[in-house]
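Below sits a lone chain in structure tokens, taken as the form predicted on its own.
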Amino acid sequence: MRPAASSLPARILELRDLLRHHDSLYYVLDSPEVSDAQYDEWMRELRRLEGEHPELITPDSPTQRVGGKPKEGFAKVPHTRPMLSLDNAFSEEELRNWGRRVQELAGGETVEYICELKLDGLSMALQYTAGKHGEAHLASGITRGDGSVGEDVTTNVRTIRSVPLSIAAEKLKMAGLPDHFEVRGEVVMPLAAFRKLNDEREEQGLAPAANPRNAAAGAIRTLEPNIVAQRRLDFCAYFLLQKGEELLPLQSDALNALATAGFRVNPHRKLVNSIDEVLAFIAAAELQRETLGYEIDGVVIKVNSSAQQQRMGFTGRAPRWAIAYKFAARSGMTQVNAITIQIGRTGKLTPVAELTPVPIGGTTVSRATLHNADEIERLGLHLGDWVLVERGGDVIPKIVQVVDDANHPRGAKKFHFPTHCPECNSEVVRAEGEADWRCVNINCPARLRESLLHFASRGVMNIEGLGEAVVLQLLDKKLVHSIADLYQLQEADLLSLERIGEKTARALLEQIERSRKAPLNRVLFGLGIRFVGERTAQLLVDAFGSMDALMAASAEELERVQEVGPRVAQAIREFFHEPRNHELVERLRRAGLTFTGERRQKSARLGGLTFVLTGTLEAMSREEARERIEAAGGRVSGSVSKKTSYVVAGEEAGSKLDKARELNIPVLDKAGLLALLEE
């Protein structure tokens, strides 16, 4: 019997609560209480009721974990606070040295350490925002990216069952959490799911995935949410922030609060008081390694106190208050059958050894990186050699030595590194003092896919709709052989692609047309010249003012530009020296792209001064504030130190403001900054 219309909302809410409760039991706590059949029956009923009454569907309903059309690509999103790497320790001595440094930084205070297993997966930041009734809703999921800017993969994150789509006000209250916060953690693929994936790939005649970490990273970045949902990924939370700052005074409190709120938090963690106790935890963790059901490659040790963490601060790339103890690498012996060459977006030629498959630490390894030509020479590697392959938490296994004994005879055939690109036959180059050979032809087919995606991305030419799915089809149908071909596309070309209708085709053509007006610094950045990022591109425009002047500049003239050294100058000269790149530039000129730019006139008004920005400035973005400070000769830093000249603080300023006051550093509001700029 169907429920009466008046009781429909209540029944829908009841079913949602039931499904969320049992999702948590199954996917977070590993303690299911009902059969799959019962769960599926509730889900079918909820789908039916929502299908009959679509006005009652909400984004956080369990039926909406997989929904919407596949994305064309992922938007770039800045992190509220950089997702930094950790320094590594590989021995007891290195760990004790770190412990001594921590004690010195603590200034005599007692230090507690929290030990956590180091999961081998993909780092992720989840943002939760306030709902109407005190609850918190998942707003976004962002990959680590380069640590400062990640990719918005929210649609895919929603398919991960251990990620709560919403957290009720009662749970938040129990956990002591507000209704808006950020959770950082690791997306992992359990070993059972990894084995199932490789069984499926074998049945389909596909090569097996290399390891669970690669498989998780590949799944989370696929453009089909339904595929992500099938991969049975897990999210394990380990950090809690609000507006880029620690939310709770202790890391152990944060982990407990996350568990109470319904997140999966690794149960193998321990609060200890000495490095001796840390070493005991590491020894126990290494014994557990093969029985956990997921990959770990070490133990993360953090100072437990958030206040002590803030005082200890960061180096250029890692926190001083945390370290990763890496387990010894696992290895196996196998034979090299061939060496192939991979070519990346920047044209780097990377040799890869094709191996007789060998099991290493629960994973079958069939390929290993050889890094560059010098590494092959260092190893003395021949085709057919037996080698020792090591897998120590690295994404790609590596060959550490050639085996030479009576049972493993040496191979007879030497590998000759190519002098021309295997894809486009352009001559490859190697800069003086560098180990890597590169193809500098930007239209090389091996480079073109990544070059097109880079050119179209938001921070470059901002061509919305030109994502991976479209680019792959354009290449497959041979409609595009160069970046410049984008400006020759017609509506009929786009209509020949899958999932492209008239409206989508016209919108994409409008985006391509609009990109012709992008400023010169964006065009220059879009060319993909090695070492020329967004900032360097702007500095080159400031110095030369036009593409022609830049192309004609000598190495000496280039090196006079701020932040351009010999390596960058050489990369620019190599790029424009390649005839096919020169031809590409001329085609872009004929397409009407911007080839002259406005030189920013820098003053020395703020020369020698260092600024730190924190909080929200009214009617002025941080990027605008940064540009104005740099245009006046100042420098903008991400952290407060004794060398900081001013801290510019807006609304909701965090710990940076506290540290400025602690160090007696002058603090400016927006008006104060403007006054300084206008003096």
Ligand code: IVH
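Owing to the predicted nature of the structure, the values given are computational and were not obtained by experimental measurement. Here the rigid core means the biggest group of C-alpha atoms that line up within 1.5 Å when the two forms are laid on top of each other. Positions refer to the first chain, counted from 1. First, how it differs from the form predicted together with this ligand.
Comparing the forms between these two forms, the C-alpha position of Gln310 differs by less than 2 angstroms, with the core used for superposition. Superposition of the core reveals a Cα shift of less than 2 Å for Arg16 between these two forms.
Superposition on the rigid core between these two forms places the CA atom of His180 less than 2 Å from its counterpart.
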Contents of the next structure:
Amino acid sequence: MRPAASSLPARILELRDLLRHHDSLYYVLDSPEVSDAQYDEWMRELRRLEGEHPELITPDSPTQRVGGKPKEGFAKVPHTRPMLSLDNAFSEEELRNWGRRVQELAGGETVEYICELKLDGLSMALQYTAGKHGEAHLASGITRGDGSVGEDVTTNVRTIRSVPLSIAAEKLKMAGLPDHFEVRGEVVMPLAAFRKLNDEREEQGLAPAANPRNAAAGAIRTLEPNIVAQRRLDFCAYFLLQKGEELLPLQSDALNALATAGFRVNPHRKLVNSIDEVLAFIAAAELQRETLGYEIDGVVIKVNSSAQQQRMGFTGRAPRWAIAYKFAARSGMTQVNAITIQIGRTGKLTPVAELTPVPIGGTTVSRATLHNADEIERLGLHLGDWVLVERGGDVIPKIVQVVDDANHPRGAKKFHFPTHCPECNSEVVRAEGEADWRCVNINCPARLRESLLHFASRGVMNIEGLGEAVVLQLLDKKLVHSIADLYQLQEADLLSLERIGEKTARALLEQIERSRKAPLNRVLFGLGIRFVGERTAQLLVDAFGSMDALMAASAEELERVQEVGPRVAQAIREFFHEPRNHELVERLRRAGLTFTGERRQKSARLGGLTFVLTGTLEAMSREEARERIEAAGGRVSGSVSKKTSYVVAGEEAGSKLDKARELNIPVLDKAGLLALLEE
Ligand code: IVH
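Beyond the form predicted on its own, can we have the form predicted together with this ligand?
To see the whole picture, the full complex is given below, headed by that same chain.
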């Protein structure tokens, strides 16, 4: 830790610079230099200082990424110059035709091309305007919309960590950029974030998002900036303009300047002199596609010189100086041989199509998820059917449709969804309004297996080495009957398993030992309570601070927690009510697992509380009140509901005050709020 700077604003400025620098290393350059813990410590210190001195908060402070008021809707804003789409080429021939045409238009001049990856997300225009000290500030983020008019989604764009909120004068100078300009680029959802989103959706019993592009587009249009922030979107810059004109003579220089200024610019780009070289770039990109961590759907080829671009101009909807070479869809046709059922840790039955193996985009696909019984119905799928299978990134392959033509006759056998658990033969039930069938037997061996795997997995208790091979043997040999049994395992037990020597056994025991220290939010996540994913677990720890407080919480108290609704509250209550789970928790307590949690600073004082502001507070703007409540971990909402903890009412308070009285919600005046903040 550095010693605290003597004067307060200096320390605040120093912390902001530190956080910005490390944000850039982490989110833009993918090369973090400090631990998450150190970063969090700086962030906490800055939040604390800003909380104590709200008058010093500036909109570009790293604490202010999630700050905008939830909006009613998005304002329509015209673009400085239309955001056009690109013409597509689907084959070498089409690409060569385009190349010839460009050559003609260049009239004898040599043409240099720049090849870039075509990121599969949604395009966005960011306006930067001049600040007081030569810096540039993010002023707005606008979606493409219909190309001429987009939607102002600035509050959401601010939550994207790779979008700089401000760029210092020195940095602009280094990059050769002025203090006001426009950057266009693509907002994408990295595959890791996409997978996490779908895991969460699955946990909540929601249908998975179809692909990262849809998920990113959905997130950007969410009215709750908090939720956008969790989506971990990314922004990749590919265009630099000023007043609707290219700012630099070469696209390659523009990309380098953007990178120097602190934007994320895709490193896979190349200057070439011929279409042959473009084709080589495309071939390489197709190979890289599998390992990028985000989705691309082709390669964009642009004429590098702005002067040549200008001369070539536009057709109605697209520039003549650029083209998108689209990769072939990663799909294939194959036959469904069987439908098997997988049972998850919450007892959910997932049907899986077993396919005749088919190569699709570099890998062999032999299974595809069918999600639930409705999906089989929707596809009208029979056993023996030929189907079209699509695969994106490393997303689980899915069946798009059943093929039915002369060469591919329909399968005759209808699939009957099981009425009993294929693993333990207990009854399966489907709750009203839910898509999934579940095994009701809490002792179902499949559920135990999946629970153990979940508990041990990375991101949960992180017990390295406790994978499927070991778990299956432990169950087979009846060495574990519950998660808690893991903490009773002895070296001799592990040595009795196949392919486990002394070294491995000791390492595994060490891992299990280490997991006793895992923080409460992980333990809670590890229990596998329905709807309680990673994030909800953390929010619960923030609100209750200990396992005991959580177990004792009433449905009402649970529902007061941010993002916990009646369904989640009920699932938590039911879980702790079940005697077997109760016993499990007690055994874990005896095993010495962490049962008290660190409430994160962010939500310390007012954590879990929701405020509604109404009327005018004396000598305190609503904005200031909101910032101070949020700095203390509270949440400010626009409307009064049963979930509201306090209504803060000033002069001329309106209908919100009536509503508060109606619902019996405590009402604070300014002094009351200050008392709460300073408590
Ligand atoms: S240039 C007028 N460069 O592809 C030039 N676009 O079909 C337009 N895209 O709407 C954009 N990666 O959303 C450009 N490196 C890249 C791109 C890219 C993805 C998207 C963009 C655009 C669409 C064109």
